[in-house]
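A lone chain, given as structure tokens: the form predicted on its own.
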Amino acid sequence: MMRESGTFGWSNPIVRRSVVGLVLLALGSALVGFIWLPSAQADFSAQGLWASICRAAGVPTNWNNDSAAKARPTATNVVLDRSMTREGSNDAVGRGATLALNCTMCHGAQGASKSDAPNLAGQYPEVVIKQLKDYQSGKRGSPIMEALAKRLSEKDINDLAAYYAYLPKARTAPTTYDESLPALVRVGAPLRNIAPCVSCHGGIDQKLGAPWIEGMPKEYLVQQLKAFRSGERRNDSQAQMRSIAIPMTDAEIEEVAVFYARKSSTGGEN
């Protein structure tokens, strides 16, 4: 049998209602994908339509945006070179010596610090000069810290570097992997992407730049840990802290702290 004409056509009510709701499900979508969700974020800046639909998509703007990476400040303009980890001369570490006696205040006269100073006892020389260096270009901030650096020449951080290097590290001996380890040392929290602190600051293994921090003082610790979430300090390169720091609660980071600061200047547990 022949249909009808209009049955299925503009003229029926029901294909007239399915069409407008269509329509007003398609411009409700819109107005939540591209204006709502977006303006709900913390980070949301009304930058055009364009730039409305590729974050809904969770695309770049711009697939060569080459003045938006300029913009970015970088964490720091040292490159890690295993050269620095060379031990320094005798001479070096003479003279390094002599000029660490405008550091004793805060870093204490044999490198252990009792005012929470990092201690810069034994630590790796890589990571004394890398820090100067930030300090002197400002990627580390720190009113006293930057007016000492500014002053230092490139012989005189790498003398310093060699002068900490060689005395015993401070405070407490090296971590040695067992159960006992709270969880974050030992094996971090990989679905969180926590990388083990074992794995990069000494002990157990060393990466390039990362700071010895066995018998670091614990308010020390804590604060640069905070320092890192927060974006306060970013002289990581790469965000390697950062993206570690980040997600780590309070009672994490003052599990790790007391950790690495357990053992007092005698040997003794705190």
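Positions refer to the first chain, counted from 1. For the two forms, the rigid core is made up of the largest set of C-alpha atoms that agree within 1.5 Å on superposition. This structure is a prediction, so every number in the text was calculated from the model and none was measured. First, how it differs from the form predicted in complex with ligand HEC.
Superposition on the rigid core between these two forms places the CA atom of Ala26 2 Å or more away from its counterpart.
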Given for the second form:
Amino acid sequence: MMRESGTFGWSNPIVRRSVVGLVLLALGSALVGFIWLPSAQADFSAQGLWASICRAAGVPTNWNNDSAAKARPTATNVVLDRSMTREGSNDAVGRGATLALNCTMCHGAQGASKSDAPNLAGQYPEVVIKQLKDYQSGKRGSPIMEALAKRLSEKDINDLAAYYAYLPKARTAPTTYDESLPALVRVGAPLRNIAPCVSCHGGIDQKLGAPWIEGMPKEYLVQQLKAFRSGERRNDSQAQMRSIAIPMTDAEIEEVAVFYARKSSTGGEN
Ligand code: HEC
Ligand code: HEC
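Since the structure above is the form predicted on its own, I would like to see how the form predicted in complex with ligand HEC looks, so please show that one next.
In what comes next, the whole complex appears, and the chain from above leads the way.
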């Protein structure tokens, strides 16, 4: 204080005025940034302080959905709900089986693909419903599946899901939590924010909407993980899978894909 009192201290009116001015400016911009600007923008919805700070700092709402964000403001239109997991009636399964005749060419006669298309046998019904609706709305891109899904009614989708859920999970035993699993599957990589696969895909927990991936064709698993990583596939709500895949290296993708594509010895060969 003493040393500064001559030219730069608090007693100097210029210093005093500029400090007071700075405080007022900060208060003023906080008011504008946190209260006036957000409320003046039509699409603002109160999402908590953090969202307001990001917003005030100019971060777009969909900051992790780069350029396509405008065209596709949400990851998916489907709201998952427990009722989608209900077992289908015999009628639904029967009708689904008939509709599924159009799908065998790629997904296999019993829903277990011989090509690189995903297996559908034993898939959780809410997964089949969500994915078909995402193809229908274009939230998940695939020229083949988008065209096919657009022809399906709501009832068709439910019945197909009931049918595939009814088929036995053909080829591979579920993952159980044990020491021989690849590290990413069992414990993830906490330093890179990668949650363990078993915490969503079965083993520890199966999250609603997380697909059964055991026994899927390896190429399909690699392709989907890379598509999540590049953002080409972005229909996972809240970027659950994108945030897992983005920090993964090619070698890690290969490792987990080989692991999940494994066939159990008891599962037969188709
Ligand atoms: C010409 C081949 C072909 C036909 C026929 C076909 N599919 Fe597909 N299906 C694919 C491919 C390839 C994918 C993966 C596309 C991608 O990368 O998103 C796929 C993906 C899917 C998925 C997503 C699975 C997952 O695990 O995410 C579902 C569900 C599905 N198909 C259902 C059906 C149904 C139901 C039919 C019949 C009405 C059908 N498909 C007919 C090739 C086909
Ligand atoms: C936080 C939960 C969560 C974790 C952890 C997680 N996943 Fe997923 N995963 C999901 C969900 C949810 C989906 C379905 C996304 C959607 O709705 O399209 C998914 C989809 C996938 C798909 C696409 C499957 C298909 O048939 O469409 C693959 C492959 C996959 N996950 C692999 C992995 C691997 C490998 C790991 C571990 C490295 C992992 N996931 C960790 C939640 C998770």
